[in-house]
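Just one chain is shown here, as structure tokens, and it is the form predicted alone.
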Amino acid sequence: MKRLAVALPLLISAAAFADEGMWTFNNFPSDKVKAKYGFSPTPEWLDHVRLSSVRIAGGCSASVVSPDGLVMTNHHCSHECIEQLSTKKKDFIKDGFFAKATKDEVKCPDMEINQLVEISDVTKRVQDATKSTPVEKFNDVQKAELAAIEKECANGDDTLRCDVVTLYRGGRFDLYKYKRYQDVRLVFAPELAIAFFGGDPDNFNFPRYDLDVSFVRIYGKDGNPAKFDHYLKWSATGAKDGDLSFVSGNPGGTSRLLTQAQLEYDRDVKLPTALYRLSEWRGFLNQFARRSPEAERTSKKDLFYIENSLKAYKGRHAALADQKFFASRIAAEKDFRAKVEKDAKLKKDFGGAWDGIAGAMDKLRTYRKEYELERGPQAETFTWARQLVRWADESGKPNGERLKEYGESRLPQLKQGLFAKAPIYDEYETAKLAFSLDKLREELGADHPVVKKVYGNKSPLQLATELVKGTKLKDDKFRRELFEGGKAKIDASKDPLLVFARSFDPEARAARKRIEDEVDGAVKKNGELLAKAYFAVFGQGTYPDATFTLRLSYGKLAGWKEGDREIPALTNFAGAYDRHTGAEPFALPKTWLDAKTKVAAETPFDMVTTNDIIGGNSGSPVVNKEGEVIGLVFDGNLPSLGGDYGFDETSNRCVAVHSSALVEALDKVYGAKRIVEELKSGSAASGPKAGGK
């Protein structure tokens, strides 16, 4: 692996020369993009891309790309909402899904999609909540201040979501204000095989041939296309290479201003834990997806984000193997800490902070196995069953005293994964709480007091098919009567599900609380001291860790180059036919076969940028400085993997459909053109212009 740029405290030096920095918006450096490419963009043009895109609250970006509300982000994250449409005799997945009219998009059992409309800085009331306050009352401190501005934000309007996010690993809190929609409809989606052709063995590769695209529609509450004044335009001639970029999305998350003690944990712990247990459940995927056809499809979704999981938790493993790289986060760290030791002040007020972090790591690992019980079995009945039992109890809390995911302002997003018309299938349902019974048992031992308790003389097989067998949380309205019935209702249910989460939620419940009272509450007082120090040593020039909060990356188009061979930044379509060999996962669909003739083969088909992403951009548009769209970001290559602890803009790269590939597709392939129109008349509407030169 290629040695990767320190992100602390080098960043600010290495990111005035590279595309480095996954920027917030209301801190955006227009004057290092102007002094790089020549152009500046205005006030009015990041607000315009900030209200054009938004995100997807199971994990995805996305952009409006018409005045209609039409939405445009990935296959991959609209996955779920085609499988639970698909049925066993009409598989969306495999055959694709074009709604020939507004009459025909169908909604998303339970998509959220969020938009950002306004940033507001609320640091100084939350620090100031948790000033002396002691390290293991931090945690419930800081949680009960959050949860107040939340609610204070949203003000009981459902149609808001109010987030108080975390930068600089507490050295700033800003509090983050969307729109929530909820009625979300698909409308276009192409057969997997070219949405995900090459499967995972060109998965984080390039040259790629994917056309990883879906399109949804917004809905407004009167039933009717939601409508909207900022929406990207879509670009007439689209990129070439060198042209300037920009990515608008939502990047999950990074480790890049971690400390040693939280690397040393990553790579020796999180990672190498993540990865067995990843090759695990796909083994396991793979063997049920053998017994049937309808057992490969009900599966098939579980299996992709299984592999996509496991090749980018190998990557992030692979940078923190790399000693030439630790070995250069430990001297910044040393760097650092030297500048702060040697005035006497900073000292005293931040030079403890190292060690806080350090001590508290020493006790995630050793509380890390009895967390398990909080992870719980993996299987979507578990989830309904634990949401509902613990609902019960949160529910007659104060709102900053309950569990984060229970707190006023996150109850509509609870409510639609909990009410949603969700497909369950019995077999799949059983093998999955099977599997993961089986495991956590393993993990805790046969002779752990909640394994006794739980299991009895029971296999994990028989217990896992007694609970989905006996369960009435298959049914969508059974999950309503008990939520909306109150604590009363819940506790006199004895559904099985219900009983088998009460049976361990205390002692799940004591573990969570361990961890963040010891753990988290340590890291966060001792991360916020280190970001204060940060900025007394460096300044407040650079960008913050990812938290899947809306950011902007700048970069341009550019391969890169392997030993002596040169990737190109572009592919085109006949690229694509010329990989095409019949046999999965290089087997074009039909309707891409038939339509040979018709498309132009020199269209370009995917594009690398030197945008910095991470996992959770995917479905960002890409844009030009004149804010049109010449992309969808749907990857980054196998070098970007490490990118969650630091960026090398020699190889790092953003993977993306070229825009010209997706008009040219959705026209001549899949003769959708009432779509093609739609982007090509709503780029004859005008946002603010993109700025100066």
Second form
2 protein chains.
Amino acid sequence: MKRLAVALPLLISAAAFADEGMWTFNNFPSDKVKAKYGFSPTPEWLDHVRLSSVRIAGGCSASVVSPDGLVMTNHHCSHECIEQLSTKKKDFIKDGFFAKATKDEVKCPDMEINQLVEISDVTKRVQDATKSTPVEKFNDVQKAELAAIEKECANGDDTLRCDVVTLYRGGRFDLYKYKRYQDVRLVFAPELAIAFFGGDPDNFNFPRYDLDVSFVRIYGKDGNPAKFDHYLKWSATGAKDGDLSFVSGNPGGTSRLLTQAQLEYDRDVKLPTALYRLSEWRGFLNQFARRSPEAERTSKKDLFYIENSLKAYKGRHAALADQKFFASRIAAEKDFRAKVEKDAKLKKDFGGAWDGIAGAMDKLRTYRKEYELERGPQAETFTWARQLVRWADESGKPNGERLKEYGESRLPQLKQGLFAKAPIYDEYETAKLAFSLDKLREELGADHPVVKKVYGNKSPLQLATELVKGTKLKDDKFRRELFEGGKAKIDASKDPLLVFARSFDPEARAARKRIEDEVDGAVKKNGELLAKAYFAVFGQGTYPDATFTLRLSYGKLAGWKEGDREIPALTNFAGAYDRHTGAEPFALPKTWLDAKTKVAAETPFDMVTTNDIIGGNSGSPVVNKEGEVIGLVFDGNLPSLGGDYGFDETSNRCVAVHSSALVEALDKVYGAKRIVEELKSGSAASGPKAGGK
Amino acid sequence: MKRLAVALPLLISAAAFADEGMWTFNNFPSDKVKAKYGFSPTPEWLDHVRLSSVRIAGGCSASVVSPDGLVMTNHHCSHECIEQLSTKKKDFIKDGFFAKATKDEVKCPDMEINQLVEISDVTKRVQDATKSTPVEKFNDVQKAELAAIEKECANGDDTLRCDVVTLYRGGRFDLYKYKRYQDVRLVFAPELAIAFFGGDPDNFNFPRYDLDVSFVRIYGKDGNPAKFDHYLKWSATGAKDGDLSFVSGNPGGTSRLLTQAQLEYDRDVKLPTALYRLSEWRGFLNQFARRSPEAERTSKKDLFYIENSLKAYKGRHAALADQKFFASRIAAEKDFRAKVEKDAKLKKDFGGAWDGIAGAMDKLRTYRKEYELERGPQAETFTWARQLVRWADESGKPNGERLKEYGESRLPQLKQGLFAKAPIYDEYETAKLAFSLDKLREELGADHPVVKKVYGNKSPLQLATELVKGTKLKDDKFRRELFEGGKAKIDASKDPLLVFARSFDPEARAARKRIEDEVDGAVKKNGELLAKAYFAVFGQGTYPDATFTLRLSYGKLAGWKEGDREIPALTNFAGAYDRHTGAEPFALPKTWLDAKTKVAAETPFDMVTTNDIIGGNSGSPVVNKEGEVIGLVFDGNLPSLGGDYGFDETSNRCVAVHSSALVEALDKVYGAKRIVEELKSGSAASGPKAGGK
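Next block: the form predicted together with another copy of the chain, after the form predicted alone:
Now the full complex is given, and it begins with the chain already shown.
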């Protein structure tokens, strides 16, 4: 893997010339794009692309690709839905899924889609609210203000979702208003074997041959497909090497503005500990899956996510372990700090911010283990139990004082998760809970008072077995009853998992409160100071760290050089057949082997672009200057894994499925002509005029 | 876990007052002990303790405790032997083992014991040999000289083992001559449930209640118990809080002399990558064991070692992740470097050493992944295959040009491993090999030429299954035949595992050679320069980093403070019964439950001392000033895990079984009276007079 060896471009003037940046739609540098690529997106173009882009609340991006609410995203973004719809008898992960007609489309138990309809600036209101707030109250006061703004915005309307987004680590606060869709149905998914051809070994690699796509459809409250004025048309020809490309999606998060103390925490504590846990869980799952085909089926989704995270986190850690890169970050901070300290006013107002954050990181190192109580065991049934236990208490509090995730504006999402008709498999749920309980004891130590109180004389496996066996929370109707019965009903329940979650809730809340007050408060307060200092020194012509909100990046189709090796920008179908060995994960599914003579071997398959993206961008459309779909983002290359901390245009690449591969496969491999027609007719139908000037 | 927050004591004068140091027997600071504890070990005392201390070649320490070759070590040091002697029908790990009479003692298939009989200084000869050697030849030239010295020393005598030991990273070279014993028989082992009571959760913790002991006996070539003039007598009373304690054993390795570049490599690359691998393997084993009781039995030993290493490595990583500690190491290096640079002669001779090592570390970062080929799959059968393949080639080379482990003086150990009657269980061996092959592919990438060549169209599991099923190397007679048949016979064999090992041996050797020439050579050459500079600046009154050779440390029984909590120096039998929950790993075995009324509840169980120890010291005797056994080292406490990089007397503790616990349990729980008598009669019998002045 190549490493980032350049100074953080964001902080040096050369940034103007790189395809760097996950730009907000309301601060998009059309002039930069014009200067480099001769095309300047108009406000109408930006509005059209924004309104055609949607977000999957669970953590992905997507786009509307027909007026009838057809949505394109990755297979791995629908993996959970596909698995939840599968049964012991019918495994759609293995065999794929295709609804031959609209009536065959099946509701995903737990998928919510959001469409960003409005952005407004609430910076002054938020910053004024905390103006004279001491650091240890900062988090609470800010949280209350945000909750108030969000509540006013949604105003009790369940079809809206309102989030105040913290940009530039507190330098700006924007209110994002979304339309919320909770009836989303599965239309098409290929077999995992081709969606994820090459498996973990090829993940983040390129050249690549993955058809990582799925289609879902948004339905309205009336039970019919929802209508959309804005949707992306399909490019008739697709793109070729060198073509301009835009990616519109929701990058999950970046850390390009972190201070040295925060980077050291990531490098030395956060990433290693996350990687130990993920690695162990990966080994566990690999063997768990070998118990039986059913064990494999029910745990496969988690294994996929775990391996994906592992590789991504390893890349991030490697970026920070790179001495040159780390030194460049320290140098950039030193330079920034020197500029602030040179100016008496800036120094007085902002000079203490770095030490304030460093102090918070010291505390985090100390408080981290106890926070495992708040993180809690990672198992669906426990999550539900805790949500119910907490809802009993939070529902009685004023909106501003609630834990954030129980605020008025968050309730629709909370309820969707809690009421989801998601199947629970006892064997796997028990294994998962036991593993988590074992790790919890490991972090806290066998002599920790909570461990003694909660585990008693039981081993983690004994406890998990009892809890999963005894709980009725696996039944969605029971969960709904409890939730709707409110505090009285929940408090009265003796369900063993509720009893368990209740038994250490005060300690979990205390561990969280301590970090929110002493760590988060300091990071937020001082982050705001740093942002103001940054604007004062460098101006506002830059992009904020990613926040899983809609961003637009620009770039072009381009390969890169890996040592002496030239990596091309595109692969084709022939390459996929060449890479087929017959052994997983390099075994093409039967449909593909059967279709070998039917597909055009030279059809482009996957492609790489210079767009600056990161996890969360999965499922983003790649569009050309006409705003037409030319690809579907599903990955980054290995060098891009350090992209959390910095962008290097020479080697960071976005990996996408080429638009031609999608229609060729839908048509020739799967005979999914109705989707192909819908994509193409969408292109023919009238929609708001796209295109720039 | 508490962290080391003091400057490296080794490099500051206060070291004189701390119980720090793993001292060589030929440079033991008797004067320091006298000053602090009023007792000065005489040369006779030191000789007696040294000759009564033995080393288990596989990686542990031990002591001779009777004139008839009875050897005391940890249960976990004999774990492999106990497991190898077990069968599906009789599980000695679970049930324990006791040979009622001498004739019932059973040979451990693969245990070698070494007794250090002589140390001589060969520094001049070694350093002269490389005096004008360029850095890229340094490793080869030095290796040849060491091989020559070792060969001359053993002179073809298989009962001797000679190792040149590099001390002070090349400042001194001592030739260690050992008597080698390869007939070692199991005498006694308790159940794992008490040897490792509290399991991984309590590992490295204190208070503790483990009877981590086993007894083996050394047999001579005549098949009778070997006779020993030197052996440790048993203390009649044992030790109490505050008593002086010595630990004589073989600490495996420390890194207290590493430069900043090396520490950064450990922190950012070596430890994290080792931890990812171990974590994944741990998760894998935990689930593998659940396949069947047989799967659990055959994999349990590895799980134990993995979990132990994991916790130890996490502790080491945490020490380096501690910002204060790391800063103290950088400051110490800066100070040392400044002293060297202030003196023109020192600067000219040694000033470039730090950069030389930093350059080597840069290369190591680049070469590391390819070295996985040399590391090779971690499975017994592969190890044997590679040894045979290499022996075919190495046996024809002059001694000095061979790979180190095939040198004349190493052959007895090589043969013992290769000819061991160690059982191989296909199911587990296949799983292990498949896991390793998967990781190898992961590190190198699916497109690496060796992966393409070696794996072909097979998945790691398919390949491992074929190899384990097809190989005859599982049969020790077959391995012996091949070895004794030499190159012709080995080269002619079409055994699939030999073919496999052969198929990438050139690439593996090349990966190793590159690191030996470009990294090891530079580290050794520059390490020698740093050592000379260190002696010039600070003098020679210090101890070298641990090298898995015999060392003596001094200290006393003492608890410590953890935050506000006082941790006592001793636990007792009553505490073990209190900690029993009935659920693994806190379930006492039946023998102990049955003996509850027979044992004295106030008998001391485990204890902590201030002795400076580290992994490899497991099995070391703790002795009093009379040279009598007062304990058996089996662990360090959590704060001691950073001991690889520095020692902090306020909290680093050595954890041992109290001598009284051993005899009380042997007598009352196990009815092993013949061992108790042998231990006590040893004390009564005449031996060379011990004791100091």
